[in-house]
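Only one chain is given next, in C-alpha cells, and it is the form predicted on its own.
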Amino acid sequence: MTSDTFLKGKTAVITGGTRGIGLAIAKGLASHGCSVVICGRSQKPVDEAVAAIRDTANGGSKVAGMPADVSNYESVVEFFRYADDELGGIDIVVNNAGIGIFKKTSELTVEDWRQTIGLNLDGVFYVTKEALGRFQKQSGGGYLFQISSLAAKNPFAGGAAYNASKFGLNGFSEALMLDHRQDNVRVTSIMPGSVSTEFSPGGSTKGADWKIAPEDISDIVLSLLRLPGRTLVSRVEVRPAKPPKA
C-alpha cells in the first residue's frame, strides 16, 4: 500500500467502477486517499468491487457503491443523492461505464443502436449534467475524465453504433470544456486502444502481454490529477507500445 495520499480529502464518482478501467481506476484513486463511490448494473458485483477498493484504500478513504443504469436519468439522479449522502461534496467525476455491440450496420437493430447511444453518450451527459450542477456550487470546481476509445477516431467494419457513440463523445466533451473551462471545471478524454478487460475480444487474458492494462489507464488519471490546476491535458490517446504484426 502506498504512503502516498496527495489525493487525501479529495472524493471521486466513477461510473461502470465494478470491473476493468473503471474498477482499476477507484482502486488507483483510493490507494492516494481519495474517497470513492462507484456505480454498476447489479447489486453482487458492486459489493464485491467495494469489498476489492477497500483492500487498496489509504488514507482513510471511504469507499461505497449501489446499482444504477446510467442510461436512465433518473437512475443517475439517485445515484448523485447517494454519493452526496456518501462523499458530502464531489471533487472528480469519471464517465466509465460503456457498452459495444459490434455488427454490420445492417444487421444493427433499433435496440442495439438505442442501447449504444443510450450508455455510452445520453448517460454520460447525464451524469456530467448532475456532475456540473455540483462543481458550479463548488468554488473548487472539479475533474471529469471521459473514459472514450481510439475508436473515436478510426472507424471499423462492425462498429457503426459504437464508432457514432465515441465520435460524439469527443465532440461532447470538448465542447463542454469549452463551455466551463472558466468555472474552474477541467475535462480530459481518455482514448484507449486494446486494454486487457472483459470488454475487449477474448476477454481479459487474451492478449495480456501486449494490450494496455487498466492499471495502465488508471495510472494516467492519477498523474493528470497531479498536474497543477492552470494546466489542462484535454485528450490522451493511448495504444499498445506493441500489438502483434499484421
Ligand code: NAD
The other form holds:
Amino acid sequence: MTSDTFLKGKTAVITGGTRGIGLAIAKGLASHGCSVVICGRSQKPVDEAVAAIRDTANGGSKVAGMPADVSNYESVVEFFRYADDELGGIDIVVNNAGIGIFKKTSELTVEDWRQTIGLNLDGVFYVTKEALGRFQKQSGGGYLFQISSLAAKNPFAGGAAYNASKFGLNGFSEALMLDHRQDNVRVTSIMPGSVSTEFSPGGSTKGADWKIAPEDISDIVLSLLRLPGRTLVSRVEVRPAKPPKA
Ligand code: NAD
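With the form predicted on its own in hand, show me what the form predicted in complex with this ligand looks like.
So here's everything in the complex, that chain up top.
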C-alpha cells in the first residue's frame, strides 16, 4: 500500500471498527491522512483498536472511538454527536457493523431474527439517517459505504435471517443512492464473499489461505475514494479468486 496522504483533511466514521473489515478500513483511511472515529460493542476492544489505528495513521490524522450499539437509535445519535465533537464534520461513513446468525429457518428464534435485522438493516438506516443530515448541510456532500455481502444476492441454506438482512440492505442502499445522488451524496454497496475475519465460525485463520483479506476490502474503499466525482460505482461484488473446489 502507498503511504500518500490523499485523504488529508478528510474525516470518516466507521461502525464496527474494532476488528475485521471495519478495522482494516479504518487503518487504510488513517494511513492516507483521513481522521477516523470508530465504534464497537465495548470499551476495551475500542481502546485497543484506536491504538492500533493510531500506529498506522499518517498526515496528522486524528483517531478516536467509543462503544456504541448500532442497533439502538439513541446510541447511534450519541455516537454521531461524539464524532461531531472529535472531527468537526463528517465526509465518509462506513456502515460496516454486522452480525451473522446461521440457522435453519425453523431453528431461528425471534431474538435471532430481531438481532440480525436490528443491526444489519435497522442499524444501517439509523447510521445513514444521521449521516445524511450532516452531508446535506455540507456543500461537499459525503460518501456512504455500505458493507453488504454476496449473501445480498445469493441465498443459501441456513442463511434466512442473514440473507433477508443483506438483500434488504442492497434494496435500501440503491434506493438511497437514487434519492440523494443529486445532493452530492455518493453511496457504494460493497458485497464481499468470504473474508478472513472472526465473523465466521473457525475465526480469522480458517481459510485464510484462500479467503479475501480484510485489507483487500480496505484497498477497494481507497480506490473508490480516488475516483473523480463524476463517476459513481454503486455496487461492487468481491469474491475469492480461487475458493476450494466443491
Ligand atoms: P467481525 O465480526 O470480525 O466484526 C464485526 C464488527 O462489528 C466488530 O467491530 C464488532 O464490535 C462490531 N459490532 C457487532 N455488533 C455491533 C453492534 N450492535 N453495534 C456496534 N458494533 C457492532 O465481522 P467482519 O467480517 O469484519 O464483518 C463486517 C461486515 O462485513 C458485516 O456487515 C458483515 O456482514 C460483512 N461481511 C463479512 C463477510 C465475511 O466473510 N467476514 C463477508 C461478507 C460481508
